[in-house]
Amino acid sequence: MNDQKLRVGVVGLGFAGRTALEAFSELPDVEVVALAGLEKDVLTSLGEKHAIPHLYEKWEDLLETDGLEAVSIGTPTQLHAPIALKALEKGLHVLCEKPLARTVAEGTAMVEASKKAGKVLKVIFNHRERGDVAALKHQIDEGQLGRIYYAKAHWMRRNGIPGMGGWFTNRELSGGGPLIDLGVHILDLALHLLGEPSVSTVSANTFAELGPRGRGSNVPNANTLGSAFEVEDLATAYLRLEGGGALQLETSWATYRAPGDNFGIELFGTEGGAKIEVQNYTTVDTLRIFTDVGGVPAEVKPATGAGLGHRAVVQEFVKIVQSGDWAAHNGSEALLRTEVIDACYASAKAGREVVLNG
């Protein structure tokens, strides 16, 4: 396109917002010109650190910044749709933290707004940018596992409810518990590795056994809303995939199990299998490939790098915007994840299988 820097605004001062801010600030072809958030001391500190000229408490004011071209949304989930819709209406490109939205209705509105504006809407699924995931994806694409017919994905915490009484545990603000928070990550990993198969049906259960009793969180309750625990603390789902495949999801914020914050995926194929097991966010010795060598069972442990995570997603977003090839990047893939999560909640509520396609 041209040699001018992409002018970006960042909304949100929590982990998601700060991580995106750091990633944008590292890029020589990007200028972070605006930052918004409610915590005045954090806002001032980050503004000074990154020499950001425009600081706002309200996201609405940030969107009025002269010359702004793109906005990064790192806020609680209930604000994803309002900010994205207003930004797209103003002709801005949007990078949004996961999940896309609380509901299919919100997500659909965002995707349609992206299409109408002709601007990019990209969602941050950073875990697919891990080195072990990239290495496994390469093995799959090379045919090393054959046809994958069954997969299991999990993200399980022993004691990891992210703040009792805050927005995470308020259903209206968050849209749900670990299923929409962590489950959307492992769902994305699985569908990405499996080549984006359609999900035909889901059968799910949700449980709230520890959170309502004040158990399962080691996060201080500072700056919370005083809300009751309104969401699940464990969820499981069985997904039937096009072509006869199946995917099992399991996710929790809190359950009586071995200590840790662990996620992973296991794949079963006609020519081989694979497993990624990540304990407490490690990036070392996490990938196993299972195969036969001369008819003898063999296990390969590839050495993989850490990957760039959030930074890779931010870099890809900037690359897409600068390319001018925007039409295919309208959030539709992220909306498919939201449709599956919505169907899982509907299945759990109804106590029966829910059909998505056909």
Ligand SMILES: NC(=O)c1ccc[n+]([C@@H]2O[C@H](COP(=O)([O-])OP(=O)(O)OC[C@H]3O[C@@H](n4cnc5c(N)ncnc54)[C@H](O)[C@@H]3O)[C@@H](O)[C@H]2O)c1
Given for the second form:
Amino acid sequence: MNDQKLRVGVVGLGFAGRTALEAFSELPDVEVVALAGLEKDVLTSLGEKHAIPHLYEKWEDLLETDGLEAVSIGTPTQLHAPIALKALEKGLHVLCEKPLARTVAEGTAMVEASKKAGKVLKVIFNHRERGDVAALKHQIDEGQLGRIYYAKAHWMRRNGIPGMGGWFTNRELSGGGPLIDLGVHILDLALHLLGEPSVSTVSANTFAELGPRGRGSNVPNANTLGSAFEVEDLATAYLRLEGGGALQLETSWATYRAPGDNFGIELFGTEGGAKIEVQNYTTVDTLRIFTDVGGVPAEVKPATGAGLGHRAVVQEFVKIVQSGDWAAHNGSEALLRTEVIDACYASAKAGREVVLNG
Ligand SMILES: NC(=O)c1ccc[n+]([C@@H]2O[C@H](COP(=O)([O-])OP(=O)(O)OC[C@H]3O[C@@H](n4cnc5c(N)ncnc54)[C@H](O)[C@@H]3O)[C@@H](O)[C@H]2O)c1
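Show the form predicted together with the named molecule, please, because up to now only the form predicted alone has appeared in this conversation.
Shown next: the complete complex, the earlier chain at its head.
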């Protein structure tokens, strides 16, 4: 390992930026040398808390910081591509929040820039790093479920539209609603657990029923009637997978259902099944494995740890950068997710199945 600390800049002061900042700050072999974001008071207080020498309002200025080696992007999604492209052009490594980008065109440009620069482009899929997901992945890799032929993944909220009227609900700034925001997480979980099958076709529907009427905000009693809501508030998709398997996705920011913010996945295999159900981000008692014991149906409830989430992704990013082995880490796996999400939007718009890898 280098004895010199990795010099990192963090862009964004919201949940994503702060989470990355905390994770980088606790690593002894990293120095956060720069921080950027538009909220001046937050910038000053985080800068003081973490003794960060360079504070900027704009990301463009952060990239000019002397000696910067890597940048972490936690901004609204429309800025992922511009920041990553400029950073890679300057020879910096990039850690980027999900989704990679708003569109395949943007994502492709980012992956190409990473390849050209020979620098790391890694996307934050933190839910893979939950303890229950890691335990289930281990079971699958050990063959406990046999061949998984069907999977269902969901992320459903009763009242969870983020920042109604802000960037999340503006199509130009976000690229879409819960499908690109939450759907990309559960798509990642599913493809990761299933061993990265390619997606042959997608057939999707999107709906916008509550948001446009000012309903479903994640801020209780907010007066949101008339707030701009340009994206879907519910999406469902059916994916045919290489090898004959199928995956169903269901995601919503707001819909009439039981209260809560719940995500999970169900897997159906030839030798066993499994279910992860996470209610309101709990990490306790979430995993079930279904099997037969002596010919009798049985259910196992493994006691899993919480996992490190974002911290694990940040640690992995630093490890990759320090390894010097960068070529394999160019964002192409994240781009596959963006291709599927893009195809889902195209399918919903056209009202028919879209072929990805026929
Ligand atoms: N992995 C996860 O679990 C997770 C959770 C939340 C958000 N996200 C992703 O993280 C990203 C940010 O989400 P958020 O909820 O933190 O958003 P947010 O709106 O809370 O924060 C965005 C930040 O970007 C900053 N910003 C905007 N324009 C800028 C500019 N020109 N220069 C410098 N800074 C600028 C803002 O000042 C703000 O601090 C999104 O892509 C989102 O999808 C991921």
